[in-house]
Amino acid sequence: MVQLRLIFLGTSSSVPTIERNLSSIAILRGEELLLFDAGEGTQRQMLKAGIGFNRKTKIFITHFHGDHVIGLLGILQTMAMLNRDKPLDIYGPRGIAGFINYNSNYLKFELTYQVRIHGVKEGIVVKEKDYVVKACPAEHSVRDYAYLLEESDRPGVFYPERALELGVPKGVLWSKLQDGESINLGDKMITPHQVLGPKKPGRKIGISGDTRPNPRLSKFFSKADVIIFDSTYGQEYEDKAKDRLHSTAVEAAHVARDAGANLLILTHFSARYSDTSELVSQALKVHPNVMAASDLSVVDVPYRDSYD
C-alpha cells in the first residue's frame, strides 16, 4: 500500500494575500512528488512543508499565467544550488520547452541536474508501472489543461487455502501471486486470479486548473475520490466567472456531483475572500463532502475500499 498525500502550497488566485500564495498543489505518493502548477514562491512553501528538492519529482503545469508558471523559475534555481543530482520531469502545454530554455538561457541557470521537458496533448500524459497521469482540455483565455492522477487497480485478496490447494508452497511464490505475477509450478502454470479475490480499485485525483465547468471535465473526472476544482468566486459573482472564465463554488460542485466524485476541494480564491465558509456553504449544497483547501493543509487521501 501506497500512501497518497495531498500538501496545498498556494491557494490564491491572481492576487496573493498574507495567508495564501499562489497556485501549487503537491501530491505526495510514496517517495514520488507530482507538482501541479508553480505559482510565484512555491519553492519557499515546499521548504515550509518540508518537502525535499532532490526526490523523484514530476512537475505539471496547467497553462501559461504568472500565478500558475513563474515559480517554476526559483524551484529550477533552488534545486541546482541545493545540488539536486536526479533528473527532473517537466510537463505543459504547448511552449513549455521555449519558456524553459530561454529564461534558463536569459538567467543564466548552472543546472546540476537533467531536466526532462514534455508537451502535454489530451490523452495519456505519464504512464509508469502502477498509475498514469491523463490531461484533458480544460475552458480558459489561454491553452490549459486539467489533469487526472490514476492508479492502476491493486490484486485483490490473498486466499491461502487456494494456493495450498494448487500445490504452491509457502514463501516467494505466493508473493509474486500477491504481486498479480503468474508463476511456473512444475509443467502447469497458476495464474494471480486463480488464488485471489476481485481486484481493488486504485485511486484518482482530479485537478481543474483554471477553468469553466462543463460536462467533458465531469467525465474526465468520473469516479474520482478526489477533484481540486477551480472556486474563484462565490455564486454571487457568478456573472464575473463567467466573463473571466474561471468557476464558482457552486458550479464546483455540479461537476463534482455529475462526476460521482467523493470528495471535493475548493481552491484558486480571490483575494476578496478571506473566509472561505460561505463558498464552502454554498458547494454543500450540490455535493455533500466539500472542503476548502487553506496553504499548507495536508489531506490523506484513502484506498476507496477502506471508506466502502
Second form
There are 2 protein chains.
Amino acid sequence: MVQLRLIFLGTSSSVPTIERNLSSIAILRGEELLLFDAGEGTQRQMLKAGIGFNRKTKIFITHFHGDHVIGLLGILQTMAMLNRDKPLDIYGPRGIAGFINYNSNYLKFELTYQVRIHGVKEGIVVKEKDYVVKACPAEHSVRDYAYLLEESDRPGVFYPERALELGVPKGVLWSKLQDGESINLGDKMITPHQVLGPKKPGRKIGISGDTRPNPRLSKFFSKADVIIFDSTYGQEYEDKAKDRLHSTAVEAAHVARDAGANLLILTHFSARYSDTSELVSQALKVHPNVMAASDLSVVDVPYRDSYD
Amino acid sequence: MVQLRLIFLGTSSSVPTIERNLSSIAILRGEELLLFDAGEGTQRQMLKAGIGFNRKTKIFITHFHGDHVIGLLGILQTMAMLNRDKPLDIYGPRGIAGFINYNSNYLKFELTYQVRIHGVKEGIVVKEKDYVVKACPAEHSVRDYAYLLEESDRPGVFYPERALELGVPKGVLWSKLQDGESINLGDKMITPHQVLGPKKPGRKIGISGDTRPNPRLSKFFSKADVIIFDSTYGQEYEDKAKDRLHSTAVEAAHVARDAGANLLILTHFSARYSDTSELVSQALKVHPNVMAASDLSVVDVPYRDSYD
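Switch over from the form predicted alone to the form predicted together with another copy of the chain, please.
Whole complex next, starting from this chain.
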C-alpha cells in the first residue's frame, strides 16, 4: 500500500488573489514528490504544506506561461541554499532547458545538486518500477501538455488455502507469490496466478494543464480515479473560455463523464470567483462527483478494487 | 503635506518562511509607488497590502540574486493581464534589461504598457520635482546598490505679518510666496525669504540592499529619517555575516548611529530567526531607535521640523 496524496499548492489562474496562489499541484506518492507546474510562490506553499526540499522529486511543467513556471526558479534557488544533494528531474515542453539555464546563470544559483532536464513529447515521459507518467498534447495558446500518473496494477488477493493445497509452505515462498514471482517447489513451478485472484488496478490521476476540453483528453484520462481539470470559468463565460483556450466547469465535467472518471477536481479559477460553489453546482449536473480545489487542500486517493 | 508610508512586503533573506516572504519594500509617497526589490511572491503581498497595479510606479532593484528579483516577472505579467496603461520605470544594476527582455519574450507577457529600463550608476538615479533617488555601491558578492529617497526641502513657516508690512495683500500672492515664488508688487520685487522662516527638511529614507556595513554607507545615509538595513544575523553569527557579505543587527545599528539617522528598521532576516526581538535588543545597545520589520507591517514617516 503506497499513500497517494494530492496537495493543491495554488489554484488561481493568471493572477494570484489574496486567497489563491498561482498554479501548482503536488502529488506525494509515498516519499516521492511529483509536482505539476510551479507558479510564482510555490516554494512558500510547499513550506506551508510541510513538503520539504530534499525529497526524491520530479517536476512537470504543462506550458511556459509565467503563472505556471516562474516559481520553478525560486525552488531551484532554495534547494541550492538548503544544500540539496539528490538529483532533481524536470520535465516540460521542449525549450525548458533554455529558461532554466539562462536564469540559473543570470541569478547565480550555484546549484548543489544535479538538475536533469527532460523535454516532453506525447507518450510515456517517466517509467518507474510501479508507475508511469504519460503526456498528451492539450489545447491552449502555446504548446501545452496534459499529464497522467498511472500506477501499475497490483497483485490480486492471495488465497492461502490454494497455496497449501499446492504444497507451498507458509513463509518466504508465500511472500514471493504475493509479490507476483513464480517459485520452484521441488520439480514443480508454481505461478502467482495459481494462488492469487485477478490483478487489482493501480490509481490514475489526470492533470489537464490549461486547455480546451476535447475527446482526445477524455480518452487520455480514461477511467482515471481523479481528474484535475482547468475550470477557469463558469457557464456564463463560455465564450471567454473558447476565446482564451480555457475550459468552463461544465466542460471539465463533460471530459470527466466521457472519461468515466471517478472524482473531478476543479482548479485554475479566474480571480473573479472568490466563491466557487456555483461552478461545482454547474459541473454536478453533468458528473456526479465533483469538488473545487482550494489552496493547501489535501485529497488522499484510495485504491479501487476494480474498474467496474 | 505628502504622506510617506513604508510597507514591508517581504522580510526574509534567501529563502522564504511561513511567516516571511522574500525581500521587497514598498514606499507609497502620495499616490506614487516606489518599490525596492521584488522577491518571489511580491505581487501577492502587494494584493494583500492593497497597493494595486496601475499606479505611477518605479521599481528599484538592489542586485541580481533570485530572492530579490524573481518577483519582478510576475509583477510584469500581472500588470499586463490587468491592462496597465501607464509606463513602468525599472532601475537596477546594468544588465537588468537582458533579464527582463529574455523572460518577457520566453514567457510571452504581451505587455500592454511601456517598460522603461534604467541602468543604475552611483549618484542621482531619479530626479523628480520634489524628490530624488540616489544610488551608492553596497558591499556584497555581486554588484549591489543601496538607495536613498531624498525629498526636497519644504518652504519655511509663512509669517503673514511680514507680508502685510511689505504691503502684500492676502490672497493669491501669499500662496505664491508660500510656494517659494517671488512676486512683483508695483515696481517692487518681494522674495519668499522676506516672508518665510528657514526651509524645513524633506524626508530621507535609506535602503541598504544586501551589504556589509561600511563608512561609505553611513555617509550616504547621513541624517536619514529612516534607514532600512540588512540584518541577516544576530551577533552570534558575526563571522557568517562577514563571510557571506551581510550584516548583523549590531552592525546595522553602527551604520545608523554613524549616519545620525533617526529610526533604524531591521529586515532581511535569516530564516533561523522566527523571533527577532533579540536582534532588536542587540541593536538598541548601539542606536536608540530600532524596530524589526515584519511582513505587511506599515510605518508612516512624519516630517521633522529641522535636522537638529
